[in-house]
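The chain below stands alone and is given in structure tokens; this is the form predicted alone.
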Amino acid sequence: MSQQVIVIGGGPSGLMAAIAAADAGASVLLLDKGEALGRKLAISGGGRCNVTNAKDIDELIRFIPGNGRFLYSALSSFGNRQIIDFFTALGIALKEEDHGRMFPVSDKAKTVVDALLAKVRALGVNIRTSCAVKQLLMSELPLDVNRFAGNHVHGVLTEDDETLQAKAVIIATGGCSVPHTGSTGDGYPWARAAGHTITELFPTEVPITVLDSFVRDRTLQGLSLRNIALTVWSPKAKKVKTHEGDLIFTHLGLSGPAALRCSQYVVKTLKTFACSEIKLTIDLVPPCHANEVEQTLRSTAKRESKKALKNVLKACFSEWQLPERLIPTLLGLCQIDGELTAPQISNNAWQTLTLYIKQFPLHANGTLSLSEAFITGGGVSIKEIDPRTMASQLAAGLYFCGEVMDIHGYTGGYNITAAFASGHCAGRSAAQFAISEANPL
């Protein structure tokens, strides 16, 4: 069986690659080892599918800390505005929510998946599910043919030993995160076989694990903090990264947007300094300077001079919209008796309390595993991929898109934007390569 383009993987990047390639005039075969396409897409955005983010392109790239600049060309031709137009043309109304996140008005990921599958079928793409790929079919090229001095990929061999020929193959198999959706790292050995480097894989957008007893004994489990600032510190007491957002305490550590965004920096800092733990701090009231916090504490205590400190803190926490449940742990860390009244509290105690409100301390020893992460860090080295086409620079006819590459962003519509943009670029480029008379099968 022969097609002009084979796309391996039916996630967001693979679906978009198949659409772009077919729209460019190529005959396309879409392969997926699972029983259904779009499985990871169907659970994205909490089941609502955050299809993109409305930020300007430079901001988008800033929120893709894992080699986001590599996507500049792809985003310039098919970025968030084009993604919005694409789904609008499919009849899906979108709405903008906080921080630029774009969702279908239906609030159902199924709406997005169904529309993409309908588009794929309307373009005549041949779809084969439950079809696992064993390896790429490659032949050696003589020096300087098509600017390559290595391999030419001309199809795939399935696990059933079926040979499927094609002029171009797009690997869109994702990373190793959320493996129950089919992302189990299948594309990495194929890329290696074609001569590519796979950079070290690590979990990103993943809950952080901490060692502190008040977390491990579940004292704070389920406690949510709104609009805080979480900071990762190096063992040399230098600030590595700060992210603002919401946070939730789990039985093992921290989750929520701020923790997820800081998680990759926890992983990298532990590795860089070869240490077993690092310090984190939570600024419970980012808008307030330390002097303002101390003044609020003192003035509230002065007005309520007969009240115990723990009740003074309740009044302050109410003003700052912080949960009262945190107060006993805070006082325990400061080693201050919550039953003391204002006249009994020393200047040093007020300063200590202020410090811990602005830098609530925690000690991280890692994150949950890669399989439990939302996104995979690392992957096929972007140094070996043409950013204008997503084409391999080592093997003719081979293309990459999505999370299989060493690209990762924060949650909030950035990773899916990267997937759609790179998928569109790979699909269009592979089609152009495949139908070119200069590249006969």
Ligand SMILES: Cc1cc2nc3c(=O)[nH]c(=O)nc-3n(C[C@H](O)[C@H](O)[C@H](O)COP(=O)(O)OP(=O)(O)OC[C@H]3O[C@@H](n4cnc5c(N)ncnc54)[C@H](O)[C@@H]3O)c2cc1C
Given for the second form:
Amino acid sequence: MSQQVIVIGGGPSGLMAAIAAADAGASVLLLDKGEALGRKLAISGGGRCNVTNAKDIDELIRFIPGNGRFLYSALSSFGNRQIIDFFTALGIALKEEDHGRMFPVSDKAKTVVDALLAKVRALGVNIRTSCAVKQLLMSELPLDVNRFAGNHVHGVLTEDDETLQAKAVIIATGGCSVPHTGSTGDGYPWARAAGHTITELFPTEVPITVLDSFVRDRTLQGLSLRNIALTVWSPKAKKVKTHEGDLIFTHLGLSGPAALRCSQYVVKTLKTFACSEIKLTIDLVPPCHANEVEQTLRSTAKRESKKALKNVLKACFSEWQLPERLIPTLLGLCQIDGELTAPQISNNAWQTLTLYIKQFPLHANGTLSLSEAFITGGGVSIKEIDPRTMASQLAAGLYFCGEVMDIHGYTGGYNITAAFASGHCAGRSAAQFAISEANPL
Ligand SMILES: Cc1cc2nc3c(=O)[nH]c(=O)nc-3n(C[C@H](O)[C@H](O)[C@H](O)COP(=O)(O)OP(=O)(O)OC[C@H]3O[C@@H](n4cnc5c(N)ncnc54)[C@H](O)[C@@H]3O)c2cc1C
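Provide the structure of the form predicted in complex with the named molecule, given the form predicted alone shown above.
Complete assembly follows, chain above in first position.
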């Protein structure tokens, strides 16, 4: 059986690649080892599918800290505007929520997956589920047509030892996070066999683990903090990264948007400095300068001079919209007795309290594992992929898209946007390559 383009993987990147290739006139075979397509997409965005983000292209790229610039060309031709138009044309209305996040109005990821599947089918793409690919079929090109150091990909071999021929093959197998969705890192050894470099894989957008006893003993488990600023520090006491947002204490550490965004910097800092723990701090009231915080503490205490410090703090926390539940831990860290009244509190104690409110300290020793992460960092090196076409620069007829590449964004619709943009680019280019009369293969 032969077709012009084979797409391996039916996640958002592979589905979009199949659509773009079929739209460009190629005969397309889409293979997925799972029983259903789009399994990760179906659980993304809390089951609502954060399809894209409304930000400008430069901002989108800024929120894809793992090689976002590589996607400039792909996003310019198929970016968030085109993604919104694409779904609107399929009858899927999208709505914008906080931070530019776009969701289907139905609030159901299934709507998005079903619309993609309907489009794939309408374009006549041949779909085979429960079909796991084992390896790429590769051979050497004759020297006179060889600008690819000898390799050309001409199909795939399935786990059932079936040979499927194609002029072009697109690897859209995703990373290796949340493997029950089918993303088990299968694409990396195939890329390596084709001569590609795989940069080191690491978990990103993943909960951070901390060592502090008040976390490990579950005192703070389930506690949410709104609009705080989390900072990752190097062992040389330099700020590595700060992210503002919400945060939640878990039984092992920190989760929530601010923690997820900082997680990759925890991983990298621990590795760079070869240390077993690093410091994190939470600014509990980012809009207020330390002087302002101290002033609020002192003036509230003055007003309520007969009240115990713990109750003064309750009033301040209410003003700052912080949970009272944090107060005993804060006082414990500062080693200040919450039963003292204002006149009994030293200048030093007010300054210590202020410092801990602006830099509530924690000690991180890592993150949850790669398989538990939302996103896989690292992957097929972008240095060996043409950003205008997503074509391999080492093997003719080979293309990449989505999370299998060394590209990762923050949560908020950026990864799915990267998958759609790169998938569209790879599909269109692979079709042109496969159909092209100049194609010597
Ligand atoms: C819980 C969760 C929530 C998320 N929420 C968001 C969010 O809100 N916003 C956002 O931008 N991103 C989010 N992401 C990330 C986003 O879902 C991924 O970045 C995106 O799905 C990657 O798309 P992909 O097409 O590259 O790969 P995947 O979606 O991983 O798809 C890969 C496909 O390849 C198939 N495959 C793998 N190996 C083989 C093989 N050997 N043969 C055949 N088929 C194979 C798999 O079965 C799978 O269907 C979330 C991720 C998770 C886990």
